[in-house]
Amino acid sequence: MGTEQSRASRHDEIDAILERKGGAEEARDDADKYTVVGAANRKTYANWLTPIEEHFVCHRNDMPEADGDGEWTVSLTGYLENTYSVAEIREEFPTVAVAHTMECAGNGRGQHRPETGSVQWGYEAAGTAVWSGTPLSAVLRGDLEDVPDDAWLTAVGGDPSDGEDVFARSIPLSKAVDDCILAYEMNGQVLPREHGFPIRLIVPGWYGVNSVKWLDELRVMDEMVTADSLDRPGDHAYWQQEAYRIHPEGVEPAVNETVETGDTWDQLEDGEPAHPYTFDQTVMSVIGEPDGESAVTVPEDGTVEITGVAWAGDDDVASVEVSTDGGDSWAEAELFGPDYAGAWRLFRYDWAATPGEYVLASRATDDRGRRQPMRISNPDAWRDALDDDEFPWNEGGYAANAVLPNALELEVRSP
């Protein structure tokens, strides 16, 4: 299977994307396989809405050709049997707008030591956009009478693979009909090609890998996608059962037909399944301003405002703390601005600053009392890391949400 073979065409895609995205920059990709750009500046994380020009992009196949709404179709299969063009989805069903913080499951991979392979993201693979489209429940609900409550929905992408794999991701059907949409607009504009034009799945609060781009098929099944569960050639299970699983080095995760919860952190804490799937996002925060790129001069009133964003997937952000001494002490920040399920919150802290050198950090806690750990563990710790306020180093570098790797150094100068 060619999932990690070098793809020369990605360089042309990245160059074309960066011509349109003035606030983004290319991310390092050790596999030379993925089309990846991320936010170029911390100041992206001082604002609630992420402009398309600053929003990260990540995919691993060439973008498919799609000329218009009427030509591209989405097939409903498995328990269902139907086909809709994108034009029909737009015109025959209601339209809603959903605010969603999209985060790559590999965000923070580049903070692992020793390094893991592939894309070396820091904090820049996250952004909040308003996605407009059709509620998935409106498309599916009339055909679900005979479908079990614990069924799964598998979304298949229409991007052509250069290997034997099919890009397919499964989510619980209950999540799909709760708040997922089939999106064809982003921030009020036609969905950009690199973000999935003409249509993509949006799974609010869950890692971006679940929001399948260039949507080709929706299959309602009794279980998650496994090796031969789709009516098409190729390897169906790689992106569900092998990639995007949290596990120590050298482990081949076991195939599961179902899991009890889509909460990534619950899976990690409970040990069921043994190697968690990256579904619901873990609690996370990033300081946007000051950005650490230039010194800050103390204002006349002596107060420097620290601003950033915090998110917690399906859960709510309960609080954010800020440290100006690298985590030795903490002060409560204020949450403010828009408050939508599945989207990040803004936070600010008025800091009585004096001249000197500082290390600024933020730490968020969700409404279930789960708080960002301070650092990423060494590879040998695995789940024992959780008891030491560490996020477990894992071979894929997934779901990292540690505090100190995202801290910034700041010089404060006299007026």
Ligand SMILES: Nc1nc2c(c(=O)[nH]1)N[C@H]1C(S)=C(S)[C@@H](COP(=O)(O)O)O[C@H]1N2
Contents of the next structure:
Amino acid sequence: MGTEQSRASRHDEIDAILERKGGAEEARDDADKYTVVGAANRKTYANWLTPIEEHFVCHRNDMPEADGDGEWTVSLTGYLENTYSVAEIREEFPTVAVAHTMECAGNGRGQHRPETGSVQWGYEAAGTAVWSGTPLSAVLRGDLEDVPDDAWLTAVGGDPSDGEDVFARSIPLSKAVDDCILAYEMNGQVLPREHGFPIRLIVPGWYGVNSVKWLDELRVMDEMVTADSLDRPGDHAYWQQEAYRIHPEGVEPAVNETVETGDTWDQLEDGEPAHPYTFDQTVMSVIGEPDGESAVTVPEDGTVEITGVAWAGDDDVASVEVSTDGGDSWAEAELFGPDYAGAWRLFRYDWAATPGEYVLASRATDDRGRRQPMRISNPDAWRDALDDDEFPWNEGGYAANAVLPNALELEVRSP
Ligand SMILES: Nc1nc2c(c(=O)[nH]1)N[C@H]1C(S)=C(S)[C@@H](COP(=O)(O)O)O[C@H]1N2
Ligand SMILES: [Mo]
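Please give the corresponding structure for the form predicted in complex with this ligand, as opposed to the form predicted on its own shown earlier.
Now the full complex is given, and it begins with the chain already shown.
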């Protein structure tokens, strides 16, 4: 299958993206398959809005050619029957904008020990952009009368696979009509090609893999995508049912037609389904400043401000704590700045710093009381890890949100 092969063309794509994106860096991909570019440095996480230049990129196939948005169409299938050009989607429906913190489900994969292969992300596969487009609810309105409330929406990418697999991802229809949009702009600019030009799905608060780029088809069915769900050749189920599932080593997750909840953490805690799907993002935080790249000199007033971002997918961030001693003790940080559903919050902490060597860490808790675990477990622990304040090591390296792997060392000097 194509998903097993390396992809030489990705190197040219990455070079071209890096040339345009001044603030980004290539990420290590052991499998040599993905076009991956990450935010360059920690300072990205001291700002609420991520400039396009600093926003990570992640995809598996060559980018499809789209000259303009005139010819590109999105077909509605399954329970629906319709086709819209991008121009129609833009002009015939209301325009909205949503702030969305997008995190690759593989963010933190590079922190798994032993290593798990594929893209070795640290914390750099996350960013917050303002995406403009058309609400899905406006496009689907009037076409959903005969559709059950618990139906699924499958989005299919127009990217050509070099194997059998089709890039298709399913989300509950209820989520789709709640807050998802068909986006054609990013931070007020025409959608850059690597981010999905001319049109992509944005699923606010959910892992990046759900936000299908170069959108070709939206299909409403009773169930999520399985082997032969689509009216086209190829393997339709790979990206939903096999990849992007959280499971221990050597396990092949079972195919499900439906699951009860889109909350990834609930799936992990409840063991239902046995091997969770990467849907909504779990609670996470990153310190942006100081960045540890250079020593900090104690200022006149003795206070060093620690700034970062925290997010919790569909849930709200309730609180963030900061540690300057590698997690032995914690102090409450202050949340500030914009507070939009699905987007991260800024936090700050005024640290009365004295000269010395420190390890800075941050730990966020969501509004359901779920807190980032301290470290990633060993491979055998699986779900028991949660009881030990650890995140379960998993074969795909997905959804990791541990505290200590994102800590930074800092030297504070006297004035
Ligand atoms: N069609 C298509 N959409 C895709 C992908 C892909 O490979 N093909 N990659 C997904 C993954 S894994 C992520 S993390 C996000 C990244 O979006 P970005 O490159 O705009 O940051 O796009 C998602 N959408
Ligand atoms: Mo991803």
